[in-house]
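The form predicted alone is given below as one chain in structure tokens.
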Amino acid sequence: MPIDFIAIMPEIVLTVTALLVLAADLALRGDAKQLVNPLATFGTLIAIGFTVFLWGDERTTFGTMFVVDAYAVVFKLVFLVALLAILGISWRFFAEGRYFQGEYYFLLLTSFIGMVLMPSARDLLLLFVALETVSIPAFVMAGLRKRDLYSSEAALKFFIIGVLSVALMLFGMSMVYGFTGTTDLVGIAEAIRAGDADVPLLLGSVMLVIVGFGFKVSAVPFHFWAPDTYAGSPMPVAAMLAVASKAAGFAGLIAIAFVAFEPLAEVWAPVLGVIAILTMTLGNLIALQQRDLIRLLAYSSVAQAGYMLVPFGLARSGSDAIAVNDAAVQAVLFYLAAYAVMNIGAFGVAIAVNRRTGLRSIADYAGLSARSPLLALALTVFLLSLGGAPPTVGLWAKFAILEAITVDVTAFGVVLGSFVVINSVIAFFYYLKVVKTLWMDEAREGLPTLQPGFNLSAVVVVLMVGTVVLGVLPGLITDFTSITSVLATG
């Protein structure tokens, strides 16, 4: 079987970069170890170049297991740009802290190799391998604060719940293979349409597979690991888990739902719709009670996952449902791209404040506008965008979800849309509470003036500008996501 090396070149570049980072860390001493960050950044830029080269091309390798199409390329670009941003906010954080830099960057790149694999996987085995490649390094990164018992507890909770969910998912995948006789996603869909599968047992298998991805995207009731893990992890790791790792989960869930299990959409779509309602509502209600910014962002991340699950509740089966499924996939992709920009930016500001003060409580952000107007303005933009305020990209992300509902209006779709609107209003209460603290509350005496490093300031400014520019010109994203219907058509 010939291998198309051009198709897998982004993955090859990231793999080589990860190995070079590990070797460089062994060779460098002292402050020179900081150079592994620029090395990782350079490798990521090369991977982006190869991904852009694949734009507009369609390639298949390893039989039909690995597919490069418009959908895969868009997702790969989202992951790689997110990796660039995370590398930017990680540099000083890990250089100035008591961390093993080489190990962190090696694990980070390894996890992103799995993420880049995920949207190209068209086989249950490759999906599972990609998901584990994402997860296993994340378990270790969550516990990199080795002398912090809270971090160790968070990593252990992440690991135990993660292993349990993966075991259930793998059991479900094995039953799907037993019913259909294939691990190919398209082949599974064809076997289900042919009526060769025992539907009642198959539905149980589908639910088990969904459980695994539900854990990855921190959907209710599989969300309870997220707040403790985000709060106990190093902040750049929390940003990775909240954005890129979540996006990888959605990439796998899209492939499973809209390709392999598309003939059963009338069964799993209502379940995911109800989970979406529970996830966004519970996430927002608990976020209202938070006093720690990272935990607030953690529960906000849970709520955001609920919004992104809404299009799954709209899915249909059959050839007459192509338009609905296309709109659903495109809405999720648009929301993920917008979410990556604004959420990594919010974590970047939190890192800048924590690095100079060691503070994380929302009350400690009082008067940030006087101590660092740039950071206060950036955090305000990111939080307003997460809430969906104009003129930010967050508004259009919410609009994309509602627009998908209007493609073929149903009573359940109206209910889902109503909960999106209601929860968006609820979310503004805690986002605006933080904004008020930044600009209107008096700062405690003795807090230093904040001067974040150049690289962190640059990343925050670029993400802030991107949040506003994409809000004014959302077509910069929609022009790319609108070509991803090839997945929904199977």
Contents of the next structure:
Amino acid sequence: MPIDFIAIMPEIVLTVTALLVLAADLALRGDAKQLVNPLATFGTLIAIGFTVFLWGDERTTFGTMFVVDAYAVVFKLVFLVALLAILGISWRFFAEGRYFQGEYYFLLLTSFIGMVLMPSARDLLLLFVALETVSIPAFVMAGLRKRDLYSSEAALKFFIIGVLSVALMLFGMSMVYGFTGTTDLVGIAEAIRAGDADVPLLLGSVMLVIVGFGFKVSAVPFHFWAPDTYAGSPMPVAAMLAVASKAAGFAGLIAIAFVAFEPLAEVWAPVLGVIAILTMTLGNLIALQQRDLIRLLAYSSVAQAGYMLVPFGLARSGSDAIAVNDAAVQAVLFYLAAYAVMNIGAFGVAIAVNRRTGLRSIADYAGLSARSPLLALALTVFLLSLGGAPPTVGLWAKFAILEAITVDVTAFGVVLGSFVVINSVIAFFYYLKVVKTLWMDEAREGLPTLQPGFNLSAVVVVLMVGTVVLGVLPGLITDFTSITSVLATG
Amino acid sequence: MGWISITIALPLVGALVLAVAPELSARGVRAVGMGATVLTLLTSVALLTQFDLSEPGLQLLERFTWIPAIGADVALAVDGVSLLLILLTTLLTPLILFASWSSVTDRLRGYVAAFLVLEAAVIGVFASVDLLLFYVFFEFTLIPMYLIIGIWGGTLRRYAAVKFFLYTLLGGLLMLVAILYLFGQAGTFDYEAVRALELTITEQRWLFVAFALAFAVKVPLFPVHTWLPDAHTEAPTGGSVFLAGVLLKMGTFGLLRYALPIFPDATVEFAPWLLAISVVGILYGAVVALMQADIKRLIAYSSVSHMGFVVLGTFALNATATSASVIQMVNHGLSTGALFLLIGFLYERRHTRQIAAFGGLAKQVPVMAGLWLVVSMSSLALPGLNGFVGEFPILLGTFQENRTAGVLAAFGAVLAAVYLLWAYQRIFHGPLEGADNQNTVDLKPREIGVLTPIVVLIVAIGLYPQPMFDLVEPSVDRVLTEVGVSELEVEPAATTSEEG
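Could the form predicted together with the partner chain be shown next, to go alongside the form predicted alone?
The next block holds the full complex; its first chain is the one shown before.
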């Protein structure tokens, strides 16, 4: 069977770039090593080019394992644009600190290869390989500051929990294979439909797989690694974990839940719905107590995962549920795209403020509006957007979730919606606390002037403008997400 | 681009100039602010000239595609009610900027820009005829107002700002859910299409509660009013004026524009309850105002009472009372706005708002005392001034529909006279004692200039209110026809007994 190379071009380009970065790092000496960053950026741009080229195409290769459709392309673009932004906020951070730059960029690119594979994977094995490709480089990246105990702690926690979750997932997958006789996602769905779906062990293995992804997206009660890992990792890595790695988890979860286990939706949807409620409520309540900006963002990202899990709680099985499930998947996809923009932006500002001084307590952001009006404005926009205030893209992300609920109103949907509403208000309390500190508190004396550097400033400004422009004209994203359907293949 | 979109765009252009202009002197910033707001006032007057008084529905419709995927448009239009409130907004904003000419110097550029953005958003609220667009504008007003209170406010500003934000946010989100449900039913966010929906009574009840709660927080109605005294007291003068003058009207406007015509059966059903809540608010606000030691807090509680009258008139569902409640929105904006301006001027001179600190000021500052008295009289509805032509028909109409509510509300009007005149007496009459009181200087020409247009309108509306009624009545009648008032008139006894 010939391989469709066009379909896997983005992955190939990223792989080649990653290898080139590793080679360049060996060849370059001293300050010249930082040139690997533009090299990686260039490779990413080419990969984006190939991905855009695939838009509107329907391709399948490696049997039916690997699928390129509108859904996969939109997801891949989210990942690649996130990669571009993370490269932008990484440059100075890694060039100035004493890090192993070449290794970092190589690991980053490798991790993203796994991510762009994820939305195309239609086979348990490929999903597993993609997930491991995302995770294993991330374990190393979390520990890049190897002389820093916190960084080592972060890496160790992340690693142990990551391995545990993967083991659970693999166990579940093997049982699913045992019951259905196939690893193909569509095939699993057919086998479940045809056979006796009430085998308790099959349901148990479905839950194991879902728990595995629950760790990845940091859903409560599998979230407790996230804040420590984010706080200890180098900040660009924390941004990558909070956004891209989480999005990869969601890509996998969508494929598993809505394609393979779609016939069992009546079983897992309530479970994921309850997890969504717990995740957003607990994440928000703990975020209220945080004094460290990165930890606040960490818990807020736990809460955001809760919002993104809400559409999973709405899923149904059967042919008449296609409208509901489509709306649910589109809502998740839209939320992820919006979340990537605003959360990477928030981390970008944190890097700009903390990189030199290491200050990151919220109190250290006092009077930022006087020190750097641009960064203060940007962080304000990102935080308001995370909360979902108009006119930012965050409003439409929440809107998409609520809209998915109203496609077919159920009692459980109303409960989920009420929790989204209540949590949005709670979340504003701590987002506003930071905004208040930025604009209304006096700065301490003797703080150094901020030098974010061109790349970081450019990324922050682009993301800020993007947040507002998409907030005013959300059609720029919905026009794409609204035609995606993961179910078309299922 | 029609006149409405220009009216919304002008303040935004002003804010954009302030955002990107590299070097601007304080004078330059103020000039940009004044220029943009005065031009906006002129274009809103142009809107008035285009308006056809004989047409009760929405006019001057402008429609631009916005989010094609869900069929949401930027659709703007006005009826008599919204046009009147837009005029109130565009009149008050330049006066606010003019009033804070010397009092605000810290981060002036941000202050002026925040007001410009706020003005645009509020005009957007009044002019939207697409539910989603309305929601976006409605929620967006929170952000500039939050910053205005939080950055330029008084000592407890941070607490007040957050409280203001969270209260109104919760209400707004409930409304968003209701809007989404309506979208599910109608398949569009278009106002007229949603209004034409035939909803079951159960649906209407739930949706009415969601909408009414969002607007009740904004009005604010008892018992969700507790954010208002804090926000009003801690906001800078301009913020208080805008809050009282314009932002509260978004709540009563919303009730009249959305809650009544979209859920007519639920409106009739819930009307007695809302009358009861309004009466409680009127009396509660008045009694609490009586006991305040801080003059700004006193006026803040008087707002709770006065806005209760507006809601009372709206839910009396009677052509007289409901039209008058729209007039009363404007009156309250003018008189309470003017009172907050005067308090601001007094505060700039004395840096205190404790009533006990003042006394006998009438001898020292006769102009201020005179204007204060006129404005107080307007607020307590003295015949011949604007307050009377709003409040009296509200009471009259309410009395026709529901005697108990009318009688009880009338006590509120009496109490208003007590707390306003008593405050006036304690501040301006009595012996002139203490160096502070003896050295208070009278209003400057600029400050008199700020108040003059308001006082002129107070007198003019009081003497000849007919043009305003002409503007408002067709639109109000259209709403009341939809609600089917006749139904209510058949069984006034039933509603009275529920009330009692």
